[in-house]
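Shown next as structure tokens: one chain only, the form predicted on its own.
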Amino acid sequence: MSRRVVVVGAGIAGSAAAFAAARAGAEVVVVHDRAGASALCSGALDLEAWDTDASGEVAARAQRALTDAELAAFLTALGAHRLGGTAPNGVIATASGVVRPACAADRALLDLAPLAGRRVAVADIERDDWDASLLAKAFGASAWAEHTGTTFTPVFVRLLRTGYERRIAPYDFAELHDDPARGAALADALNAAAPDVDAWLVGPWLGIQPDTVAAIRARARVPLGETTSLLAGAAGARFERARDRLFTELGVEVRRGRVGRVAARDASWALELAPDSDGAPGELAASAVVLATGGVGAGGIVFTWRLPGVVRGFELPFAAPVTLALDGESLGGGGSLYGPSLETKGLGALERVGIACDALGRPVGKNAAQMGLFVAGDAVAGRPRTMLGAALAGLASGNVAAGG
């Protein structure tokens, strides 16, 4: 009889854990509720903070990640992302006017590396949140553009059809182009606007379905791609749709709801679903559990207080036999006004706080009865909050959880 692995959370860490456990032969159930950090992603996938000096240990870790066979298999199965670019990293443009490297990226993003020294047109459309002239100037002034001799030129494109399209959210504007006729019209408009450019850079508008961008590119005459997305944009939407498709292909059971408690029961685990969860039963049994619930940004860790003058500090929004830690120090369940202080720790504490774990994602400080419980992604204390870091942690936890 196969092991039953329950993964709590469906961001990139939870998706990777489910992928690894299912491939290892486990029966997998994913429990998730609301959108997390992965649904808000920009489309850039990094192992370390992207502006970290890529030398020595950092560069070595990044190179190992780029050659990790299971990570490549996961991203290929997901179908929404590509590893690297022309080597070893791709070069992408952000919606804020920055040109930067990325270990991996949403397939819709334009890889600038093979376009070095050429002319890239920046689509100039009448969107209130898009200033093509300013962006082209910023891209052209980047160290990468100046070093490679790459130019960025704003080119007007008549793309909007109604007045409200200049004000709707980027997500909604991108969704318009999932319609095949509208997507084809976008490609035709770019082809007609400047037939002599070497590539087109557009905003995050190339659909929210993972396959839309391929259809639009097939009609374009030159390479075409997006900048990164802002929060809750097209890149996060494409991830969620690719994830849902992957779960279906793997035969993963998906339960929409919130977990209220994770508890050891004999040689197994029991997860109690919160009262507002959909479906029955209200409890799930598991051979192993992977907590991929995210950090503070995703609501997987909360900072609570009780007035007057009493600070409870960082807590999980569900009960589980784990310990929260910050900078290597265990955080108790309660405190006072002088408990965990963001004034002394800095706002960076919101990125570092998490569940104390060992290298395999097993919670530390617990006895043998807790074996079979794993943590992955942003829920882990002191790890970089990056998409590739979360994916690698999820793959490791999913494999060990499925193997016992």
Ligand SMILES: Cc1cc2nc3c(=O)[nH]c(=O)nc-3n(C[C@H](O)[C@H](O)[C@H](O)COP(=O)(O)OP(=O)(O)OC[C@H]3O[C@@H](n4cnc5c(N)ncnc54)[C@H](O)[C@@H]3O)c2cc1C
Given for the second form:
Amino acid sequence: MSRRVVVVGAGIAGSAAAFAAARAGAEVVVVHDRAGASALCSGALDLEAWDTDASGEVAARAQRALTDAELAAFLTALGAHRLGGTAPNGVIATASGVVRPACAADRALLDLAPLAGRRVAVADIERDDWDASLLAKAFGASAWAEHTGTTFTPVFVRLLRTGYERRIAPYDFAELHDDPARGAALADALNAAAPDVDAWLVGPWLGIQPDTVAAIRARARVPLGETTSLLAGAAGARFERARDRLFTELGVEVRRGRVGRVAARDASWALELAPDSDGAPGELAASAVVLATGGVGAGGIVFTWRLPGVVRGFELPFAAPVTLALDGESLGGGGSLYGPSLETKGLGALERVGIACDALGRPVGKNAAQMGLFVAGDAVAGRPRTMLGAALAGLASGNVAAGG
Amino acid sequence: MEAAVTAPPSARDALEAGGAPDVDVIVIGGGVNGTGVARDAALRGLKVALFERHDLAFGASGNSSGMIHGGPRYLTTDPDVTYSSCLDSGHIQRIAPHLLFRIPFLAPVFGATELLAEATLATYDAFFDVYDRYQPLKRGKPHVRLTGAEIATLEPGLAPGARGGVTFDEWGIDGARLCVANAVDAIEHGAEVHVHTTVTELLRGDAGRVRGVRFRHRIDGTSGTRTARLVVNATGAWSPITAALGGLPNDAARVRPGKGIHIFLDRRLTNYAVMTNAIDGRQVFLMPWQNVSVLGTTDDDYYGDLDRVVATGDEVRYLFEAVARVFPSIWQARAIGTWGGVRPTLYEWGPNEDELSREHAVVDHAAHGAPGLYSMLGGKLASYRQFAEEMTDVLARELRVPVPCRTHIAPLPGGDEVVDPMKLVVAGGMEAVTATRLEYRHGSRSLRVLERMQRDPREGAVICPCEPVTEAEVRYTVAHELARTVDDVSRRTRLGLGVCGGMRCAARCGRIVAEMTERSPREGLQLAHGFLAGAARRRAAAVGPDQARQEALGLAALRAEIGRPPSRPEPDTDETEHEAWR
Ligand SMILES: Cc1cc2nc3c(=O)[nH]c(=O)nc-3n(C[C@H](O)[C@H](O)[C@H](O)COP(=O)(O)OP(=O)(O)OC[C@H]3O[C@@H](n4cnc5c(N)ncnc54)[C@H](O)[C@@H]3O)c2cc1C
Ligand SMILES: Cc1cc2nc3c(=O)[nH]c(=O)nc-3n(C[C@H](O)[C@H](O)[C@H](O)COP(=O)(O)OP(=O)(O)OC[C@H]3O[C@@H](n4cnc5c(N)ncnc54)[C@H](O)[C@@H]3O)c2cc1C
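Switching conditions: you have the form predicted on its own, so give me the form predicted in complex with this ligand.
Below is the whole assembly, all chains and molecules, this chain first.
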């Protein structure tokens, strides 16, 4: 009988774990709930947090990670991202006016690296959340643009159909272009607006279906692509769709719902699901479990009042034989009366907190009964919060979980 | 409240012998008292230069509870103060009608027994009967005594068991807008106002006379001197430090600094501003304001850094615990920000912070061998106009300018005419809430912001969706209201103070400010960093369960978009501290 691996969480870590475990021959069930960080993210895939003072080392390490065959296989199967691009290190533009490195990114993002020294047009449309002329100025004044002699020019594009489109949420505006007619009109408008530029940089508007961008590009005369998405934009939505397609291809069983409890039973694991909309609580048995439940931003860890208004602290929102840690210290055993203070730890504590694990992603501090329980991605304490970091951890734990 | 002894006239003549000074009056400090004096003096035809170290309203004036109260606390001890407070509240309404909003208060009475509650209610009732006599001076409504059942209907979120209560009426104001309005009017009457320019030394002349200041511009690093016939120290809690810049003795301009904090909650929880007592018996309140609620305030002796006043977890808890007793669902509300300020209370040894007088005094430092220098100590937002008038009377007498004060009748910028926000909706294509907020902040000058939008419809873009704030308004504050950083824009418009914490607007606002002040886009991004780091630091102590998720997402989003803050702190911004991010 093949091993049954239950992956909790369908962010990039959970998806990678499911991919690896399925490829290793396990029967895989993914349980997930609302959108996590992967579904809300920018579209850039980093290994370590990039820095405004970034040294070449960070990029080099990321580049090396991308040569990992399994990571490449996973991202290729997911089919939503571009790895490296044509130049060795990808360069992207953010929605906040910054040009920055990103060794891999959502396919829809414009890779600036091959455009070094060329003329990039920034589509100037009348959206309230888009100031093309100032953005172009900011991109043009970036160290990269100055170093490579790349220019950014705002070019007016008549794209909006109604005044209403000026203010709808970015996600909804992107979704309009999934309509093939609207997508084609976008390409035509760009072609008409400036026939002689080398590339078009647009906002995160190129559809929430992963294939929309290819259709638009096929019609456009020059390369075109997006900036990053701010929180909850098109890039995250495209990740979710690509992921769902991957699960179908892998034959992974997907359950929508919250896990309420993960407990060891004999030599295996039992998971209880919170009652679904029909009121039916579910139960799942597994030979191994991967917790890829994300961090505070995903709701995988909560910051809560423990007694009504008395103790504030971090908690896992489900029962599991693991402990939380912050900055190397376990949070299980109390601490100060009021829990860790964000005032002294800094808001950054919200990103450093997680499940205490060893280097292999095994939860620490418990006994052998825990064999077969793994943790990956943002759920792990103290790990950099990045897409590639989470994907690599997911692949590793999926493999071991399937291997037994 | 006693005014100053005037300096001997000979001192003035001595100065005159040394060459004509640049201006008549230098005012140090751009709080409500400093801008108030600058305006009053400029209206009387004096030549004024004002220096503000950070931004207008950076200190207590932009961080107060903003109540233009009629002074009920003096009713039993000193009813004359109540009378003059109510009268002045009426004046402020006349000169800046757009900036005032009515705050109906509710003081519920719980009481251990019916009898006790009845006794308390009777006292309240009698007290407010007297206060009601002064209410017409400020267009206030008379108080109403309510039964427990009525209170439960009016304020359904209140803990059960209120045996009764009273309502009474006060007015509120946006203190930062008040300072800006005074400064703009002073400028329009010929004053110079230098923001982000700190006074680094008081220049002394013959016989110790203070004859001007040395200053340093904190953004571009330049420095210089400016001379004046008279110098006014209106630096609030900084007053003793400022006096020391001229070598005056430590106790020459002493105040008892009292820190107070407020918390913004993400929604309107109550219909009334609900009063209750904290664990130590102090009165605190939970007040609805626009689409949010404000929880305040504390009062503690403070000897920390005045340039960096931040709410602590202890203070946040103290307020939450106090209000939770009468309003339990406060635990479900989301704290989206805090602000803190330091009251420049007149110095007195001994009394408990709360019993300290909130009154004011003009100190003539001739008494300390420094003629030509005056300090304005103490005071309240509510009495700023009166205090400024008293100070300017002294200046005018000293400079022999027999022009009477007009600040109680001359409207502040925007206060001359009422504008119907619907007009802005129709003419500018704004949404109603955008128009209402714009009109609140700018009064009739909202029409000037509207003009910008009509000239360039793209400026109608709402760039801060939480508040909401349009690009035209941001540009207006830079062009006409001395905003030089993202923090300054935020202080004037509330940009970036909503649930998203500036994530969606700070970078863009920084680009606009940088462009308009001829700085590079990179400096614009640094302005955004400065704002975001400061705002994160102000929120940290108050973050609760629901806000935590938003904060974590915001941190990730900002890291993706603009990277971690540069490891080198920028010397030219106010907010150089980045640890809140880590
Ligand atoms: C706005 C934003 C921008 C970002 N930008 C970048 C970037 O530019 N570059 C980069 O490398 N990284 C970026 N990140 C970080 C990156 O997105 C995360 O590190 C990564 O997505 C983490 O993936 P994950 O799979 O570990 O967790 P998540 O994607 O958060 O997934 C957690 C999953 O767990 C599920 N879950 C949680 N609890 C339960 C439960 N009890 N039962 C069932 N399911 C549960 C959730 O439904 C979700 O599916 C960004 C993040 C955000 C939020
Ligand atoms: C928590 C709190 C709640 C309050 N609530 C109310 C209320 O509800 N009603 C009411 O009427 N009053 C209230 N007050 C009191 C009121 O806010 C203050 O009394 C009033 O604002 C003081 O104004 P100011 O101009 O003297 O001082 P500030 O507003 O503090 O101004 C002083 C200015 O001087 C500047 N400065 C300092 N040093 C220098 C230098 N060397 N060079 C140049 N500039 C310098 C500072 O940057 C600052 O902007 C409250 C105060 C606090 C703190």
